[in-house]
Every structure is written in C-alpha cells, then in structure tokens.
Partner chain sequence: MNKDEYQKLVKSLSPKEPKLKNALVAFGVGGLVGFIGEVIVRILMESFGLSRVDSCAWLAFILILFASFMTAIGKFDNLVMKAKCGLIIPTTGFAHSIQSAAIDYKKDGLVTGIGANIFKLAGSVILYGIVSAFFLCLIKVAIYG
Amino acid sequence: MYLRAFLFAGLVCFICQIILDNTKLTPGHITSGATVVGALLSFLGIYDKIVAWAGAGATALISNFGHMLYSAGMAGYEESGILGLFSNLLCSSGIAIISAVVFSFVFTLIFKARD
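Next step in my check: the chain by itself in the form predicted on its own, please.
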C-alpha cells in the first residue's frame, strides 16, 4: 500500500512539475487545475477507485479537495435539493479551508518570504 501511495502521488507531482516547467502556468494555475481534475474524476466515478488503490497517496493531494467538494455537494443535493448542495458543501469543506488558512498564517509567522 505504501508503494502504491508513493507511486501515485509521485506521478501526479511529476506531471504537475513537468507542466509547471514547460508552460507559462503559475503554481496557482496548476493547483486550481488539479482541484478541477479531482472533481472531474469524482464526477466520472474514477477518483473513488484511485483512492481505493492508492490510499493516502490520493487523499493527500490537492486533487482530493476537488473530489471532496464534488462528493459533499452531491450528497447535499441528494439529501435536500439545491439548497442542500450549498449547505453541505460548506459544512464538509469548512475544516479543510480553515486549516489551510490557519497553517498559512502560522507559516508566514515562522518563515520569511523571499523576493
């Protein structure tokens, strides 16, 4: 399982690094694209199979955030309709968003940005 997680996460990072090095896309573009790809793979029913195969190698990547948003939105929609889509989306993704903000703030206090 560890080898599969390492191989999948390494392959995704390798592909993103190749795109970053050979295009004019910024890291923000790559991150947004990976999130959209995760949501698209979740829509197609593929991301759950990837998680079953790669385990933590698939859940630690930014593409999992897209998968999480899609899954939470669809669960809310099935439960409560269009309003459930938005309410469940925010409830399920809130912890990820808050932790990203908090950790970013803490790291800006610890490390100094380079020019």
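The form predicted on its own done, now the form predicted together with the partner chain:
So it's only the chain below, everything else dropped.
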C-alpha cells in the first residue's frame, strides 16, 4: 500500500508537471482540471477503486476534492432527493474548504506578509 500510494501520487504529479511545462496552462488551470477529472472519475466509478488501490496516495490529491463533492452529492440525493443534492454537495469536502479558510485567516492575522 505504501508503495502504491507513492506510485499513484507521484504519477499524477508527474503527468501534471509535463502538462504544465509543455503548455501555456497555469497551475490554476491544472488544479481546476484535476478537480474536474476527479469528479469525472468518481462519476464513472473509477475513483473509488483508485482509493482502494492507492489509499492516501489518492485521497491526498486535489482530484479527491472532486471525488468528495460528487460522492457527497449522490449520497444526499439518495437520502432526500434533489434538495439533498443541494444541501449535501459540500458536506465531506467542507473539511478541506473550511479548514483551509479558517487556518488561512488565523495565520494571516498572526503573521506578517513578506515582501
């Protein structure tokens, strides 16, 4: 599992670096693209298998953000229909968004910007 986590995470970063170096895309494009690809793989039922195979190698990547959004949305729909889709979509990925925002805000107040 450790080796597979290393290989999968490394391979995704490797591919993204090649795309970044050989096109005019910015890191913003790459991360957005990886998120959409993660949601798409989740839609196709592949991302769950990747997570089962590579473990944290797959969940530590930004593509997992798309996967979490999609699977939380579907879980919400199964629970309470279209309203559940709206109310649940951000459920599990909220960990990433909220922790990043809260930590960033607190650290920004504490630390000074560098020039």
